[in-house]
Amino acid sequence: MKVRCTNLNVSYPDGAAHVEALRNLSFECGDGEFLSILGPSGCGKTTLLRVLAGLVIADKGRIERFSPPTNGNGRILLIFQEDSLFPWMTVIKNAAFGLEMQAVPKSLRETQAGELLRRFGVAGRENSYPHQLSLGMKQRVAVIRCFLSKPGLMLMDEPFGSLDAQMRSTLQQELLALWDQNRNSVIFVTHDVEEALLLSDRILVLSAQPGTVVGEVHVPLPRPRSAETSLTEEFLQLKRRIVHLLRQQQAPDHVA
């Protein structure tokens, strides 16, 4: 699914004012593109995907979804970093939730479901609940469930923020690996330049609230890309540029 947006402006109340979350932003997403956002914190990351999603109004602007006349796939699934399974189903159920939502027969759907739960670490938990799982293992199911789906465009809020730095990797190896099997196109915000750089074919860079677009960086690096990736001199030449862009957006008191 493609995606454009132009000049959206998005504020909400903050006691008798309002407070603008974004100015004036436009950007697009190509079919089978997977973008990342880096900003500040505050920035409107998060109520963008919100807009983009359909959780939140915005003010002004236009938002334009092209879904691919080879499937038609118009749907969005939007993925948080909190915990979002549904605590009273199992992990298989969980998995295959959205499978049951598009009426797939239990049988196939469970099958489905089973053989990505066995390739990405969660094999013999099928029967397990959310509470017994570790966080790792929860966003494993979230994402996998989402992939299974086959949305036309994944939203994707920090979704390994709160994981230590040994799993983040291992998820976001994984996420390439369901990704380059579909190649959804996909919008993913984080705040770590070095992941944003693993994952993204291009990667947008909002200025300090209310956010806007005020960079925007290719990444010619090539695929399957891998923990060794950061270490060469094209990754790490991308990386001060993309620091620098978000040094400019901070306050002057907080620029050392």
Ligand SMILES: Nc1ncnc2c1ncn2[C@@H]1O[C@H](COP(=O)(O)OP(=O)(O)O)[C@@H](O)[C@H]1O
Given for the second form:
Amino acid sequence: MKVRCTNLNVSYPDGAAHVEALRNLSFECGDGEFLSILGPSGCGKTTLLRVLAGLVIADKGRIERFSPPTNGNGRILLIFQEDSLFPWMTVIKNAAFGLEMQAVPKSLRETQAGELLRRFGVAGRENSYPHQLSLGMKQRVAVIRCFLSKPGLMLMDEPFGSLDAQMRSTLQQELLALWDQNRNSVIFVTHDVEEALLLSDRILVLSAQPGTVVGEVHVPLPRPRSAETSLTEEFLQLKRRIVHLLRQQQAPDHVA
Ligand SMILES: Nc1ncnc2c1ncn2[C@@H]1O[C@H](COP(=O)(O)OP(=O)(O)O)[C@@H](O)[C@H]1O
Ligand SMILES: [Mg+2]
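After the form predicted alone, can we look at the form predicted in complex with the ligand?
The complete assembly is shown below, putting the previous chain first.
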């Protein structure tokens, strides 16, 4: 699914006043593109995903979605930083939930979900509940559920933000492998410049609040990418450019 946002303005009520979260934000995400969003804390990244998911209404501006007739569908799914799963459902039911919504028969959907759970190291936990899993496992189940639903657009809000470095690296590789099979559009919010570079086709940098796009970096690194990719000179050059852009976005009292 291709998405185009034009001059989005979003504010939240705050007593008699309002908090301006996004101002004149415009960008496009191509069909099948992996687009990452980087920006200082509080600049409106989560707000942007909520607007795209239809959970928050923009004050002004336009969002257009274009689903290609061949591989496209209009489904948009959002994965939160934590707790995207239904606490009252077992792991297998959570993983297969999107398929259940699409009326896929129980045996087929549980076979498909079970295969992915095994592939991603969650075998044997099918009948556990989310609170019995580690955060890393919960995020795997959330990612599996999302991919099984085959959305046209996946919105991910710092999904690996609270994991340790090794777990994050494993899940990044798993995410890339799944995305490579499906090639749905992804808009991925992260704090982590290396994560954005490893995953994305293109990266947008937002200004401090109210957020607007202040930089765009194409990532022409060949795929498949691995941990080795982050040691190449090309990677480091891109990283320097992005870090420089981000430094310029800090509020004055954050500048050393
Ligand atoms: N529900 C809300 N009510 C009032 N203000 C909010 C609400 N959600 C977010 N904000 C404010 O909007 C701004 C952007 O928030 P957010 O989108 O969460 O930023 P980010 O995800 O980049 O950290 C922040 O100043 C935040 O305090
Ligand atoms: Mg956020």
